[in-house]
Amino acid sequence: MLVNAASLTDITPDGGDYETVRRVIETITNDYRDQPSLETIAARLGQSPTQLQKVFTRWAGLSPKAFLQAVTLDHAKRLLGQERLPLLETALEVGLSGPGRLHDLFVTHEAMSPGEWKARGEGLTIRYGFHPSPFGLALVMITERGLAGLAFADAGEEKPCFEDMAGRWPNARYVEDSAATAPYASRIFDPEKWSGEQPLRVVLIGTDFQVRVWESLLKIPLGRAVTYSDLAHDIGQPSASRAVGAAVGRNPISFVVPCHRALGKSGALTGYHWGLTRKRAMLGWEAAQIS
């Protein structure tokens, strides 16, 4: 059965929501041996138990204990371990069908060709906004061809993650435009509008080798995770993990290519390029999509 996420609507502007839900998960991290009670949690933050599960609950549709199990470090390495599976072979185990996974989304998507990657952006016009999500304010950019970024940043952090991605394509003209940019994020992050009949069309721009890896990315089902190593055997590359971990750490459009469901070799939740909280906290949203 589906769990109702928060919608957009649920989720306050300046992420307020999110800002509580990344301390709660901090605290959860931080103190996992000690298994921390919501009162304990609450406290440490400041709250009333009943609010904190309140908004907790509407955030992920579980309660910060659940949530706790669903993003721990043990988790992940269930998911490779006692059901491990090569990453095509888990692909079609799980298969398209059943409420709330990503594949239900249908991505479709293309790469720019290697000259177009190469003028770095010249000649693209990429339209961008900053939108509310379960993972703080998303940046959302796209080009007449289709989404072509996806980052996140906390309050205040708006700048910054703009100049970030920018970067990538520093060659190219930049337009804010929410209005453009707001279907993209409506869609992204409301699973009832996850439909293969509306397709996601989606714009890989990077380099031969980058664009191989993301689309092996996008082979893995919500709800399971592969390593770098199994990242790097499906694009017939089984020695290339080191270089596989650095381009899926440049993926240009998280969440939608889930760079965040790719781990370290001991199945360890690695680096994230937007925060590893919050890789923790996509891990775990997914999780209570699927519950």
The other form holds:
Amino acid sequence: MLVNAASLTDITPDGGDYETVRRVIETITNDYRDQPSLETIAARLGQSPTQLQKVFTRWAGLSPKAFLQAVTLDHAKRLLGQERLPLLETALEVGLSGPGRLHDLFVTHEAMSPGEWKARGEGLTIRYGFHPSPFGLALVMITERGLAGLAFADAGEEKPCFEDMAGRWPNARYVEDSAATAPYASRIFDPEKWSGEQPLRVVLIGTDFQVRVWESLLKIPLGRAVTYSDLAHDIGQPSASRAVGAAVGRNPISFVVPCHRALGKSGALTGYHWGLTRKRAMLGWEAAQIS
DNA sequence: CTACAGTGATGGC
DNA sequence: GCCATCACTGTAG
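Take the protein just shown as the form predicted alone and give its structure as the form predicted in complex with the DNA.
Complete assembly follows, chain above in first position.
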């Protein structure tokens, strides 16, 4: 991990940088054809180039230029390329008990029973809170069993974001409790705290098919990517790539269940529930964590 | 680039 | 059940 602790404590407590970063990424991806210089971008955002450069680098650990390179098709293909098959064969010793090993952030998970799923959250108490994160405001939702939801919103968009999530388990009781959710937020977004000793507890609430897809996603290590059809193969339904896409899109715990590491077969970023720009940001941020 | 077909899970009716 | 809707993919013009 090249990102040092100081830079992380800079970004994580107040996620203000993300707004700037988001606009930079957006600008560049919209106008990549005319290769805008740092200067032009800075001018458009009403900031000085040096200032912009600094904020961006603090956020990603990567210069804007290097970052962009990390999110190109080329790079995406490389993420996909390396040893196609072995990747998903990595053991996932989860079961419903013992701590399993999972990608970079160690996670234990359990699935909800079908009964609980049918009840659509009936009898479940979900506590939630908004917290700043490197990717904008993060909405964290937890139950007694562990983390159940993670979503993102830009400033001012909290309400639709919450409703999006709450609509998935309409019968649950929702309690605002950011004191309870805060520890989760800080765990998740600080790579320094990713360790196997204290795995993050996660509870997957979804249909059987969805849960299988999400479990597959959890097997993708940091800095790697797979295609929707890889995932389809992994769950034993090679032709169901489209259905897989839909299931990936319904992932309630984005980032932790790394749905941003699922790409189209061409390496193109096909879609993202919380905005394609955010998907780029995550991939670029991760690229910086590895190097 | 667009169009279309084949695809499987899901949710509303 | 039926039908529309997808964060898909391959083929054709």
